[in-house]
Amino acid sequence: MSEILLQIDGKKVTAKEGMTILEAARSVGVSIPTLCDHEKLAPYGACRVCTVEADARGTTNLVAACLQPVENDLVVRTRSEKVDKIRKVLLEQMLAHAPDSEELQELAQVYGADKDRFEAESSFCILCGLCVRYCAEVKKKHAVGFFDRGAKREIDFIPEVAIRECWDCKECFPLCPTSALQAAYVLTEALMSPPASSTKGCNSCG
């Protein structure tokens, strides 16, 4: 496997063919936020904290570090002012959905978000897809998943598989960046329902 020459705020960085930015940065100790992304996982880029600046053969472009490739002589900025309001605008409108979570919080004095910036839609979800993901990539049970689309969009567990897999497993409650407990009120309620209530239209219970 060839090795790749890039530059990440002003480190000389040498990676691995196939290394995503973020993993490149990871192996110098340069330090890249994300919600959404997990070791064990594929890459997704759902939550995009992890926007960077990447300029490329005369060209930059904002890029999610988590998905983006390194390539030969490829500069990296992790912190801009263009990156930083960038992640500020989305810890913003994450806020809003979870104004208590503690890492969310620490993000937000970071970068000088305002939780109250957007009007507060106390979902407990910012729909980062750790817990789907993980069920499905990690333990192949499926017991959780996306519904509906765009704004309507949810996450919530299928009762008819999460009643026979999830007391014993609970492992994706952790992984929640917002609140586990909210994860186990949701898996609750989910249980106590009726079957039926598992029509709804699963894009990614498998």
Given for the second form:
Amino acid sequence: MSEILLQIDGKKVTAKEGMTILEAARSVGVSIPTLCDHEKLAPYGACRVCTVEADARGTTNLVAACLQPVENDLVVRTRSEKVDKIRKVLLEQMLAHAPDSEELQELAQVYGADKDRFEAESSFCILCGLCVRYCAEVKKKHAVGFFDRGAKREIDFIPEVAIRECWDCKECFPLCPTSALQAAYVLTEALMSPPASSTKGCNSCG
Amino acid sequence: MDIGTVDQIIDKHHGEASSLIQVLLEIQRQNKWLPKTVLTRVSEKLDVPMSQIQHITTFYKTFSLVPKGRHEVHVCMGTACHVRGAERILDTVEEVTGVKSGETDPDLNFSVETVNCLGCCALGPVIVVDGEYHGNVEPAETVEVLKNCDCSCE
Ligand code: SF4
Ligand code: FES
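Now the other one: the form predicted together with the partner chain, given that the block above is the form predicted alone.
The next block holds the full complex; its first chain is the one shown before.
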């Protein structure tokens, strides 16, 4: 694989072809905030907080670092007035959905995001897709998925699959940057029809 | 819709996962909605996880996961139709059919749906009944159209 030379925040970086800007930045200790990125999952580009400025062939573009492959002579700025502002607004929008998320609050501090800027619309989920993708890509169970579209898009469990798989797994819970996932699971569990759930037996009486 | 018919449709598309949307469209066309049992069958035969099928069937408006009436009425509420009195037409439709927009009556006679533009604004207000376009409709004509289609199937 051929080597690629680029610059990130003034540092010269040697990367491998096919690497993303995010990976290249990490390799030299430059950190870029991410919410929907996960080492075991394919890049997804949902949250956009990893947005950076990249100059290539005479133009400057705003790109998602977790998706954008490196190229020769690329000049990347991971912090700039523009980038910081984008992250701030994105965080403010996400905080309108999930005001109590610790991960969001931490980033909000860094970028001066005001969690009350937009009217609260507590869906709790920020649609990062970590749960959906982890279940599909790592566990290959497809117990949780996206439903609907646009403003109504949401995650939900497929009850028939959830009842078989989720009880003993729940590995997606800690991935969620908000509390939405657990809430959805609890709800699904509650809604699961009695005949189906009785095959599982309850915890205390077997 | 019985499972045999579902299997036939799937076989027609060689049971390929990439034909998922085509299969679903055909079932929707024949059956007017997608029952859970049918979706489960499609999921098994095409080897596509249910989560993906749910994702697609809730994404596209063409698909219905609840039963649809024998007659489908679409009332355009786009800007042009709106200024030409679409509101009154919708009221009339809801009154005649007894079905609110987005709903279907228990006898499965009518499903009423509003749409945002049918692309023929010059004809507004427009309603589409069972695929047939009626332009420049007045409330009286709307009643007429709905009555006619209701009789023709009985
Ligand atoms: S429930 Fe949590 S992990 Fe799943 S998409 Fe929403 S925010 Fe992401
Ligand atoms: S980490 Fe890049 S879009 Fe979310």
